[in-house]
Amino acid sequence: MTAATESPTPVPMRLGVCYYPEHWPEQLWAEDAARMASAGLTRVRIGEFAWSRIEPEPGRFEWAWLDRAIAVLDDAGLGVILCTPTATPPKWLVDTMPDMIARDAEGNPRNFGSRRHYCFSHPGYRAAAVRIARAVAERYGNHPAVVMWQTDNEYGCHDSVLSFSDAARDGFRDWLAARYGDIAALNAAWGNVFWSMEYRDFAEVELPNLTVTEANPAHWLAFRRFSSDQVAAFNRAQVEVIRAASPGRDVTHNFMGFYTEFDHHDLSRDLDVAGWDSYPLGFLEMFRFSEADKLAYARQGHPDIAAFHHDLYRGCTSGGRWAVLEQQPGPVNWARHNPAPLPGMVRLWTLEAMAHGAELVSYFRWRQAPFAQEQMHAGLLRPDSVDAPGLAEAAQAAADIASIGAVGVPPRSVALVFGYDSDWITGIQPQGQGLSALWAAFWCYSALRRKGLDIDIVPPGAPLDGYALVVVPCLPVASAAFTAQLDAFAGEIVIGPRSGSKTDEFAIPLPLPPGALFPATVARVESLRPGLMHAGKGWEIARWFEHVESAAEAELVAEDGAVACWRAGKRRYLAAWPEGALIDEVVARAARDAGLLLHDLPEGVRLRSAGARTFAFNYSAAPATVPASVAGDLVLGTRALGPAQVAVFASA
């Protein structure tokens, strides 16, 4: 990665707005941007979805009135993120070459009229993007308003990263044969004897959907790790032409919630920031949260949400810079049900991105569009151009910003070790309904977080020094680099179900499973049915369990004799799936061996914290206490927290 800025010197957290002035009467802008800067937001994200006005036809480009927005905002004082208008290839492009649509699982495809109708692996589509990045970046690259690149917009948004079109199928072969040199090597890899699926040439493998019944789990897994490169070759593409033609500006791209189909590591590697959307009452409803959860939580996203997604995203640059580039500041358009955040929720997000140390948070949008797709989600304004609820509370967390100062770096305390393809094994071959890696760290990261302690998200294979504590909660590929870490690690070590488990190329290993992470054998596993389960004292063991046999101590012993937890010295080992009480109880006790001081904190209240700052965070609907165990004076706010405020305390 060639970044602009390495190790930047920590400033004030910056406030963005998305605005789309192709979408307004041209005599608003200068309105719009006066606004903007008075709010306190000194950023504005535009461009991605502006391909057919840039470019009305082949070779035809627009660029006057793209010009004048962007002198709008820069007389207003305002620095603009632009971005590449690549997920929205207008119509004319399509039908010149109507095979660059990418096709769903069941080979339909996935056809023009709204967006991301694109396949990766199409070369003239590849091209044709890197040529419109090229002629967006020498127009503007060395505009003084122009301060940072964003590459598309949503990777993958859409389930648009599995592809199985002509293009993909003829990618994937050539991606085959650079991996496994000839045939012979890519039937032992796959153990391709098995039921009489050996090839006699790259040539006839074909994609793995279509399948009477299970395809190849190993095919699977390279079919993804080849989807996985073809977005991370995409990208890198427009990067190339935007270092090239835009010097010292940053890039960065807005990653997802809860999305996994490529690696964001792998991706990241070519940008300087990266960026997230954040819409926490949209993810809340539509993913793996209970009943209980969705109506405790439903105005002000699970307490858990935002924070694990800027910490993993956090952990993606090798500088650790992150931002949040699209906030959601009122109610979305679609997730099952949208209510509104409760008042001082869009504030409190703004709030906890800045103590996780992101360089900018941009609510998305600035106005509401009155027609389309996204006409029911909010943005600042309505539609009307009167202040929506979130456009105060952005004034408000801009003041706040400005009174709280730059924040310090986050405390290395305890890290927690997630891998992008940790989570298409357990998709591929999931072995029990829901058992995905993915949400192991999740509920592993909450449980960590209930108990107050600072978590960094990382890749296996990053430095580990300086930690006290490190938490794998299901890594079935554990390298031999990566165990040798562990091994070096002073510190205290969790290990999650089903790491060690497979080969690289998605074989049960010899000697079984966990192997060099844990003196021990998985004789058997079992995905267990709900109300099926081996009750505990205050906690259980569901949904999955592995019959483990060890010289360890049985630390966490089930009434019936099923063990749970088994410790070897730092070490101990997770037979269950992490969740619930469960994981609650092994994260506390390896806290606490690790030295880590933990907190009695009421439910829904979090802290985080930043260099001298602690800040606490109240996501429910009822008032709460900060305890007396979070030290330091207090900069902003009470330690009696209301529903969605906010307090801020600086130790000596």
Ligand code: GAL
Contents of the next structure:
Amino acid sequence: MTAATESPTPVPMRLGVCYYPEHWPEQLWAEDAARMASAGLTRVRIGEFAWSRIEPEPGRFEWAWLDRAIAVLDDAGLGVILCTPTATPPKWLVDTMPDMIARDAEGNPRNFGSRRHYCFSHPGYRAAAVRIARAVAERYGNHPAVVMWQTDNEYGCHDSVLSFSDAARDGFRDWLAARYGDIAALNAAWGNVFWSMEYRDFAEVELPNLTVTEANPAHWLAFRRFSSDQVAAFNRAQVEVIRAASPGRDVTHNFMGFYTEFDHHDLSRDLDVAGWDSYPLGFLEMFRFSEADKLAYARQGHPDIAAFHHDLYRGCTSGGRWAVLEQQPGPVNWARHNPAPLPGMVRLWTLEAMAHGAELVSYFRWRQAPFAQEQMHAGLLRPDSVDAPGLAEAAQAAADIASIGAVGVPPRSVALVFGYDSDWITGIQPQGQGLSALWAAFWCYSALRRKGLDIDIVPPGAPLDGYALVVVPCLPVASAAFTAQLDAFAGEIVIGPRSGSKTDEFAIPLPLPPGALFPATVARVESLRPGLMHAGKGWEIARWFEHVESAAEAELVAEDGAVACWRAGKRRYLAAWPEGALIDEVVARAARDAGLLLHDLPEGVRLRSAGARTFAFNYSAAPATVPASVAGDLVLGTRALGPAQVAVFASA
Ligand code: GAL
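Please could you give me the other form, the form predicted together with the named molecule, since above is the form predicted on its own?
Whole complex next, starting from this chain.
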């Protein structure tokens, strides 16, 4: 059932590092570059925070130092990924237009003194960002060492997408006028008759913050869509000047983990390569994992964190090109607790990216900075330039990559459908603590991956041909085009709760959900506090339950008669939150029905196939053995895996 395709020109994954020449005396540059090259690194990412050194005063550019830095890196054979410095506008620029600063939901300014102190909607800052991007692109666009561009740095980091500034309000009004045409249409679409919220003019519409109680969810959804569009437009403006000045180079951006504030599928249409920044230990500590998992995987990261994002971002560009632009090399400085990775994990994370088809893994950062905000963040070197433990692991990974060679395109086996607006909708109207479409997607992904399956995370509307199984964890707005696509799909389908539960304007559709997604009516929904549950056979309905009326087969029924999963032909509808043993059971049934091979993996062991290779990873702190169901000759490692070890098989 699995269609494998080969990459037309397979190239082994490259390694790189994030470097800040402006942080170090110039005498160190050549030695740094030589050490990078001798560790097997071939890419170096620079420039994203260097605006105050490139343009220390308005219109006075200092290029000489950057010319020399790029020349030194080039001499060492390193390809340069050059970033636009727009995440850190200099003080003089902010002082020329103080209203470029974003405002938080309480109306407070997010002032100069760290980074990301700008509002995406401010036209003056947008123009300034394009101006500096053009200046850098025109200076280095045809430099032979410059192989790729990165726009800005981590759009949205530090909660910087939603801005409640005057610029955002003005931009929002224009956006609403363009979307709805006349104010009566907006009033009708949002249901503003409820609580007398009707407007007479677009100029009367405020942002949805600072209201007495919650603003209209349709108002919020429109603001989230507008804010997402602003990020994409801000990015596109830079991409256009880069493409004009630097033909033939790729453009990327570094996305973040567990982050949905803008639509990454939408923004990625302007990129060649979707990049992301992988900090598995920080993410484990900061996001919603159990205390048991936080302890068990404290030095490895939960086994599905990096993989989930690899598969998510690979689905963002039409060509499936993606990269890790920042890879955790040791302890970070920003999580609740910041342990060191288990020996071997930096290598394992690197090879996991390779297994998912990455073209680059770039470590953050070369040398630990002894000054400023991130002085407690590890690099590949210590502040005194002695090797930190990450460096030897990066060098080992480089040798491993050379011995494994190029891997092919990941196979089409399971498609997991995720749309960013789903997470906006569950965030705006959760109806119960912890109910998030993103996390529904993550736990479905994890359940599939624990069975050794290969998963692509795709946007609604992506082609589904070649897949054996499609899982839709939670898709409140399901377009007619998407439901038609499912109707045309021949494989097994699992539809998760709340799918089809909202119109595009955030209302309950008629006929009632899930509409054309499944032959059923969701008559009533309820969210369940911890402890309130329906017990099944080895699984339970917890957190969320839908009372469904349907003539379909009740496939999984709790002891008290509550139906967790309905089945009609090749479709299943899950009437409970997709978590725990329940989602394990549902995806196992669907995958078996789809003819997929399921593996019985030891705790912490995960698999990934790419082309003619199958990788096995041991994320557990204990030894584990790759089961015999994984066939093929060993290309790297052994079946018995110590903690943090990797084996690679030539697929049988
Ligand atoms: C990223 C960011 C980097 C650095 C790093 C530290 O979020 O892009 O500039 O701050 O985190 O882990």
